[in-house]
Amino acid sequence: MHYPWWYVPFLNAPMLIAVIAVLHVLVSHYAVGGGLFLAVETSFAYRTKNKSYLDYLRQHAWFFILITVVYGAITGVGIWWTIGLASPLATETLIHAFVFGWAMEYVFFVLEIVSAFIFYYYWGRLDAKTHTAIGWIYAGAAWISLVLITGITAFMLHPGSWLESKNFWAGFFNPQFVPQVFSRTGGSFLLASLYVYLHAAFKVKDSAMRDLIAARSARPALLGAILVVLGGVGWFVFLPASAKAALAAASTLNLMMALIFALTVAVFALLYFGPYRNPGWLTPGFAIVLFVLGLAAFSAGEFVREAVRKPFIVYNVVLGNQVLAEEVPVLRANGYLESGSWMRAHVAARFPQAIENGKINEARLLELPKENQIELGEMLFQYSCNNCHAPKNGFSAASHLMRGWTTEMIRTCSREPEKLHFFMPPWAGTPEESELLTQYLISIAPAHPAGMYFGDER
């Protein structure tokens, strides 16, 4: 609320977060599962004295570092950069609530980076026991990082008893923690096998070696798929009531849930009848299909997981319009424009006639010329609505959603959006400010499409 708004044309800022986050998550899970794969398989290769397999694992370790450490680190920083700009209040809330958790995560992240580079760059220079130990150190640190991040992101969907106690551990061990640890651990196993299959299908020419890789990674992939399903069921069971209602009310989310189910079944069947029962099926085409289906299922799951929080960014704490839930009554009494230093300064500089005794006189705002009211209404839209809606064109554009609405329908939506759609944040401002927003929305609302029949008119 007290931060300036970062405007991203067409896509809008939260969708930019979603794009970067999904691209990162698809690799960060491989960083966990792939680390376990390298630790287990390197131990196996040393134990069986399989030099050919060790040579392949060294190739895969280079691929692994390029994808997870280089690309993963860039997108990880990108997430922090975008959430700091697009959701500053939610970011601030998570930092303050989990300072200890973030500190622990950074320690294990550094341990991951150091051990990953030692594991690869000292390959052949360390004895087998030490080399294997470094691999296990990486795998353990990566999984602990996953657990720490999962506790914080799960908190965003269901803070649990933290709302009363504000205790770190109460927030971390929230109702969503265990289900999401299950699903993310399973997702790490599954995605790691899909990355391994994709890499091996193109890099390994010897059919016996390719069959060995396919067979060795089949069981972890199947176990991962099972854990994802178990975690998904637990995720649904422990959803807050309003999140379940949002899931049931949104047709897009229902389609996504059906897609997740269908893709998961398809991936499980391909894994079982392919690498598990018939390792020789591992060809480049098969690996690509399996990889694409797995990434599509995972991406759809991430989309649904994020979408059901509405109207909150942090459930029951930070609303989607970057307002603390507890602030809404104060903003309704004092005014949204008056309560934010950025907006108050803008109004004072642009419309000094609306200032009285150093404060905004709300009644005078409605005495401004119509074009000035629309200007202020547009600013209120950016702060109150742009988290989910582009204005005229773009993602979930407000203008298209209001096509053909009457003035009273628009005014009702401005005053009580949560009554029009329960997954929209409540209006956090005065009635006068609501009227300013109404004037802006009227100015961008298109008429009914030509040629449609309404009442006695054609």
Second form
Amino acid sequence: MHYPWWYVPFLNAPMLIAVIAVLHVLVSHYAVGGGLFLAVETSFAYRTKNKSYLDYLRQHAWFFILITVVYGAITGVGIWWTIGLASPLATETLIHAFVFGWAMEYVFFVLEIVSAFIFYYYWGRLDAKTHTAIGWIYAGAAWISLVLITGITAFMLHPGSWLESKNFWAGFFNPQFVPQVFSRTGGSFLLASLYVYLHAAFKVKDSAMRDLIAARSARPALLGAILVVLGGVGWFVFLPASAKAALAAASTLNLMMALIFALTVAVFALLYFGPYRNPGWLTPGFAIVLFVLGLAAFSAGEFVREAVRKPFIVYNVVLGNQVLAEEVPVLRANGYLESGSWMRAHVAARFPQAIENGKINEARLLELPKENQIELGEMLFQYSCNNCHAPKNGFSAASHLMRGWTTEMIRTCSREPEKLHFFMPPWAGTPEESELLTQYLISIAPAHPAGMYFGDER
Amino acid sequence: MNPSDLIGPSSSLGSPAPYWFLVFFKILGFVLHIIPMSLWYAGIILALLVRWKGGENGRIWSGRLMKQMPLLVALGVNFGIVPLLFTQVSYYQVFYPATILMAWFWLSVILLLTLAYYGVYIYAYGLKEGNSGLTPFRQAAAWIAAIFFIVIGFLFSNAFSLMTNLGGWPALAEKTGEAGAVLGTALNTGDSTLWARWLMMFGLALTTTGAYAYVDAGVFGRKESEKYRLWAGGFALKIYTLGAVWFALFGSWYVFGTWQEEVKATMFAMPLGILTVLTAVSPGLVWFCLWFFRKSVSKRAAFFVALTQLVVLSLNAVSRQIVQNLELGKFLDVTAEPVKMQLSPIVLFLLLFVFGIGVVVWMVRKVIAVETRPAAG
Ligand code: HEM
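Now that you have shown the form predicted alone, what about the form predicted together with its partner chain?
Whole complex next, starting from this chain.
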């Protein structure tokens, strides 16, 4: 509303965030865990003077750099790009609250890049002690960058006492911080092992070496899985009431939770009976199955973690329709169209007759011809509903959700969406505006499906 | 309609630090960004052309630059984050609308960059295997990377010129709109500032590439033959001359042809007139250094070239910031945002910043120790 709304047909702009975020986390956790893996294992290989393990680790370091420094880093920037486009008000808010958190993070990014390149390109040329030290600098910097970004993402779910104090640290060390650091750290251990298995299963022909790799990375993976679960429990315990309710109410989320649970059990079992007890199981097929299950669990977890924030983007601060929670009463009094710079400009350009003394006269909007009312309703839909619903077709399309609804039902939904479902934001405009939206919704709601028999006369 | 009606309210959270502090890091970050950025922007295409037509020494130069390119891209992208972060703190009211208007193009930067970056790796990997390594596939990858980087530069120039072209917003929003929302398919191509600026920035990138050819030969390439280093001195001068002429040409178009009266009135008057003149003539200083030292490529001379080019880039960065503020001045005073200081995070950031520099210096010294060690080990 403060910004132009980006209409992405079918998907809805915020879905792009979800897509890119998932594409990113699947690698960024490896960027942390893999760094730790390389640091620990190179120290071990130097200590045990295991030349062939060192050779493998060098190969792995190259794979690691190609994936994390390029894809991982750029998809990370990509998330930032998309949140600015699809969720500008929340991004503005987060950056105002945490710019120095990001600035600190940036220092560690630079450390990561420099150390990663030196670690790989000076392999064999630095003495063992310096080489492992550089590996540890990478691992340390990567983990701290995880902690820093987790403070900010956890804040979105539960800002804690920041809401009163607006204090950086109160926001950073929010109730969700510790649980999420646990699960993300665990996730890093776990994913790193899965990447190592995948890489080794294809690249290492010597079975003794493969067994060593399988055995060495099994414990961190199991530990990681335990940390994920512990963090997950903490996450649940410290969820705000609305998020717990969403988890209980939404069937998609229930399915997702069940899926995550099943996948986690499967991954844990495969790890335990596979690499931990029987390192010899590590074949390409096994590694692929493990990897795919792990990524699926991760993606589902990420999806749920995001979804339970509804109707907020930042809990109790920014609502899913790009308005600040504190603005809602003001918008109800002054009008949504009048308060949103881009909408007001559009109305003024399109319907100058509705402008009186430089302001929108809402009564006049309802005197416009029907098709113009529908047109304005469509704009209201774009700005206040398209965050979560496609209009006619696509992701959670509103028209299909309202199939067969009576006019009164539609009117209620437009006037008090938050009563219909607590995970929808409240209507942030005047009754006249809600009437415009209603006109639009009526125009797109399909009829009750034909041919259904309920015992009535044919 | 008055375009300033399109500017949303300012954030109730206030500015987390005084404007001067934020803009200092924004400018510092941009100077750090533009150095490696220039090398991939103008450098990759040049490296490919020179490899093709530049003789034996040209091939050495081209190979040296392209081997460094993976690191240069990694660093340059990272250094870009700083100015973008501070842009989003102080200029959010214009940055978000501008990028949303061109959303698909702006988002495509990410895809183009990923592909271009892998292209660089594919090529650089081939270089390791000598001449036979550069298969047609690897060469094609590098050409694609070169073109993508130039396209990305074009998109950046779009975003940053659209950010101050508020007068163009309403028409773009209507033209690419859908029920009052926008489709994100606009570009700022109707604004001549974009074209002048894009071409000017490319010229500036050429000068940096020229200066870097010299610095590389004088500092990092000390193991190359004397003959190569001498060639590099002459080559650097040629490229710099080309870049400086290009920069002067399109810079003049940019300044005289696209600046609005308010901007001219301030930038041509005292005291800022001095800055404008210095920004315009500063490449001459580097050119002189390159000309003077062209026959004796040494570490010391390289130091002078690097330092003077840094001055050129810093002057540009400061000037563009002032011009940006002047252009926005009609609509918005970015310096007037109330400050709600976040003192302890700032202090911690500064401490970590110094700590980070310390660790980087430590690591780089270890590398230098390896590089300068006699070849016995
Ligand atoms: C994704 C990583 C990148 C980030 C975060 C980034 C950030 C920035 C920022 C913030 C500016 C404006 C600085 C200011 O005015 O204060 C800028 C300018 C610029 N960047 Fe980058 N950049 C990135 C990648 C690239 C790439 C890959 C190119 C390709 C050539 C590029 C080319 C440019 C150009 C040409 C400008 C000047 C635009 C103009 O003013 O006309 N950048 N960049």
